[in-house]
Amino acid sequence: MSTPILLPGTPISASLLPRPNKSGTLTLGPGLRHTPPQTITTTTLGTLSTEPRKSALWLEDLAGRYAPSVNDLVIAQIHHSSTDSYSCTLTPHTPFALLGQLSFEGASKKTRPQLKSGDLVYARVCQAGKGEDVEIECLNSATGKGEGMGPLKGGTTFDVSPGFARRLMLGRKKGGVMLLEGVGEKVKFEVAIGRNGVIWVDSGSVRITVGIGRLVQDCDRGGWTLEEQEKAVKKAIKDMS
């Protein structure tokens, strides 16, 4: 069955949200507005997508843009840097996002890490209400622990669609991607992976980690079936042995 495309302004049918959640509320991602009291409408052009275990609901992007939203993981090149933020790049077409100096783990005026031009993080949007700067942070802000987040050493980047990013997070299971829990059954590999469409590998080979980046690149232009990745996944195996 497809997924009908919705005209930006398009009020979503109650019969296509998930159930709410035990305080009664839903999560709205990108490209969806809340009109109290219970209107929910369409921002952009996309198709609806939802995650009923979170109670969650978005519109992904048909021009494969990505556009922040508060929670969502992503991998950010610094620009340049002010007295108390860096400003940093998440996509070539959206405003820069600020990232403070001290939102790292344990950092402090001595500590924090001392970042250059080009240099990546692996960070969180905190902040990207309408009419507002992005912000975002390398820690959990409650607990105040990195929890896999921070500047990203070595390893090369690889562009994705959007939408593919997201499947990649959600595995094999949800997302039906299961090509870098394949690979890493055999290879040794680091990974992050940025809701913005930017993948960052690490394998201590160049070999390696080229492979890994291009099999992901591939699946998502061609859009492969399960058996097609497990096909591709031995072939890459192979080849980087």
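Numbering follows the first chain given and starts at 1. We call the rigid core whatever largest set of C-alpha positions still superposes within 1.5 Å between the two forms. Not measured: the values here are computed from a predicted model. Compared with the form predicted together with the partner chain:
- Relative to the superposed core, Thr41 shifts its CA atom by 2 Å or more between these two forms.
- After superposition on the rigid core, the Cα atom of Asp202 is displaced by less than 2 Å between these two forms.
- The Cα shift for Leu226 between these two forms, taken after rigid core superposition, is smaller than 2 angstroms.
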Contents of the next structure:
Amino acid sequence: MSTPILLPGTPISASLLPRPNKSGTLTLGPGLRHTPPQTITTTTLGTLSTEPRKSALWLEDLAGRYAPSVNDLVIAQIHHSSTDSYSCTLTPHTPFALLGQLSFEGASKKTRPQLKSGDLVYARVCQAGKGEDVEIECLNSATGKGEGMGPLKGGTTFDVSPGFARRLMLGRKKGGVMLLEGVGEKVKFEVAIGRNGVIWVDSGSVRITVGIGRLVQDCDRGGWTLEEQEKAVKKAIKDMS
Amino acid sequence: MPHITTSALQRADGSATFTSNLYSILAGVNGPVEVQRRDELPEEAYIEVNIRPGSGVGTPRERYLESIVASVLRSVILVHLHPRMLIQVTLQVLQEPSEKLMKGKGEVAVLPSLLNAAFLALVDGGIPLETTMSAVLVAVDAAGGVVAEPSIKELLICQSVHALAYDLQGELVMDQSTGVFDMGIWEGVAEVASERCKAAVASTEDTDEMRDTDESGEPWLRTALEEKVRAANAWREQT
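Following the display of the form predicted alone, present the structure of the form predicted together with the partner chain.
And the full complex, kicking off with our chain again.
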């Protein structure tokens, strides 16, 4: 059964709602709005998804500007440094996200990384409430481990749509993008994907780095199917070697 | 039936082109972004509309159109969700009729295309919206006949032109008229326009028996939006 496509402002009929949980509440995700007492309307265009076990519902929405939410992995660029935090850009023309000077693995006052403006970090969003500053960190604050986050040295970034970045993070099976795995079988490179629509690629040579970045960007814009991707990967590998 | 493309611009958060039988408009939306201090509103998003004419630079005519479009969009966007932010809408006229319309008529005639393009770009940019709206242009000829989506010839000789917009619930969100008309004529115009706007978002599934005369037009807005979602979700089918 195909889920119905809902236009912005459509009230959701009671038959589509999942059963409320024991305390009688529903969890609303992105793209939905509750108007008391019990009207739920859509705010964007998309298809309705429900999770009956968590009694949650949300709208599978399309692209648009990246809105930070807690636990998202992002690639941020340092804008400037102040006494206790760095101000970083996640998306252009939005207020800065704050990254604590000591929010790195093993950082103390004496051994903290010295980042200049323009440097890149791979970080996790740890605070993104309404009306407060967005905060990011480069370590898991519960364990104190970096878990792959931290400053990104060398390489270069490429912009893609936030929706495509999410697909890349879902992986080959769930996201339906095999580009990185495909190229990775033949070519050596490092890659980091930010939920904010930034992809960082590093490899030994400029030709490979740019080749991979262009491949990913073209797939985002062209909306390639898996077969088209495989073809493009083959061609790209030939061009790179 | 208008021609629509979405995500036409690569660097804007949302964009769309809307081509009616008279005008072609390119719309770009950026937002929510940081707002200039002097425009900042403490409790809601500020909506900035820039209209660029087909040739030359903006004049008071464009400023006037911007003020109308901004006030309509303000009632469609959920502005209170983004306080102290800016939603920027840029509308570029790509094509307009070569015949010069009389002052007043020309402004009203372009409004529906501007609004439809702006709305499509807002949807493309994922801006939270209160409702779905569509706008329509209606002309009344000398004999009192009401023509929806008039051609340029009909516009040149008509008595009055009306630009009306309705939302999903059938509420009037914009009404701009010019020319000679009375209340009775306007009511007839409003009826035709609301039928058109209702038809634009009518369900595409059970229309076969409903849409036998095809007087009220096709569900162009719903078709365009549904196509967009299908294209964006095509990758899910493969996984």
